[in-house]
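This document opens with one chain alone, in structure tokens, the form predicted alone.
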Amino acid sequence: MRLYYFPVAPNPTRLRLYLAEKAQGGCEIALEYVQVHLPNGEQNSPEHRTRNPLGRVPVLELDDGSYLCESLAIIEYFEELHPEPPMIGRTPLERARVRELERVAELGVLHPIARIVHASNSPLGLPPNPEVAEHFRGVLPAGLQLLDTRIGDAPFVAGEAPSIADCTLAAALQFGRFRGIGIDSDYANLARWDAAYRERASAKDIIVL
């Protein structure tokens, strides 16, 4: 199998973190990694558009030559194939809690950060839109506050073990730092979690900012 990605881009990053966490837990998933250089527009090439007509990454090329194009769909696919160590919980309630927190991390943090970045200083060269950036600067604190509260003093977003919620949140915060968006010191639990997660062996080669 072959994974098409670009470093720092949040969706490929959360998938790579997921794969690294699985490997750290003893489940190495063999993949060939191929970079698609987003700032150069390689995602819009005819070759890549055959992989993903929307021109996005990540894309997983399967052994039969077909493709999966959404990071969470790819994660779910791997989790079905390789359930140990679990990254979406073991029981129905655990899985629901993990998915809930992952959605908060994406919709409440990753999405606002991405909109701020691309509306103010887009690495893809998108035109500035100060009104959009300002709107999402107002949206972001609610997601950060909710996660700060839910994390509490736990080592990971969903409790005692890493999960896809950690992967999404770490990817989101790195993308923010890429364009100067940091965590306010008021979110002490979130800041503690962020510092600790970035020191994990699974994260060090992926979370580089």
Ligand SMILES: N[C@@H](CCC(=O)N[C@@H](CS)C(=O)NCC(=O)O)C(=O)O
Second form
Amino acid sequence: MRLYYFPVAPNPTRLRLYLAEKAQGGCEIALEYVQVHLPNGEQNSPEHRTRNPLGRVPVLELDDGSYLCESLAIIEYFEELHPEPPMIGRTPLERARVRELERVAELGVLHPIARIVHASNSPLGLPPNPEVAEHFRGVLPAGLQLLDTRIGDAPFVAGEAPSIADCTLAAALQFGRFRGIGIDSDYANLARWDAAYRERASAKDIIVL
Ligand SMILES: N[C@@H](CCC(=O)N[C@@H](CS)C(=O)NCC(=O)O)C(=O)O
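Can I have the other form now, the form predicted in complex with this ligand, not the form predicted alone?
The next block holds the full complex; its first chain is the one shown before.
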């Protein structure tokens, strides 16, 4: 299997973090990694559009030559194939909690950060849109505050073990740092979690900013 990705781009990054967490937990998923250079527009080449007509990464190429897109669908596919160590909890309630927090990390943090970045200083060269950037600067604090409260003094976003919620949040915060969007001291739990998560062996080669 082959994984098409680009470093720091948040959606492939959360998938790579997931794979690194599985490996750290003893489940090595063998993949060939292929970079699609987003700032050069390689995602829009006819070759990549065959893999994903929307021109995005990540894309997983399966051994039969077919393609699977959407980072969460790919994660869920691997998780069903390799349930250990669990990255979406064990019990129905744990699994719901992880998914709840992962959705908050994506919709409440990753999405606003991505909109601010692309509306103010887009690495893809998109035109600036100050109104959109301002709007999402106003949206972001609610997601950060909610996660700060929910993390509390726990080691991971969903409690005692790493989960896909950590992967999405770490990928989102790195993409923010890439364009100077940090988390301020109002979010002490989040800042502590972020510093600790970046020290994990699984994160070291992937969270580079
Ligand atoms: N919902 C998709 C989003 C994929 C996505 O937007 N990927 C970005 C990188 S984070 C991309 O490839 N952007 C290139 C472009 O829009 O031209 C997923 O979760 O995989």
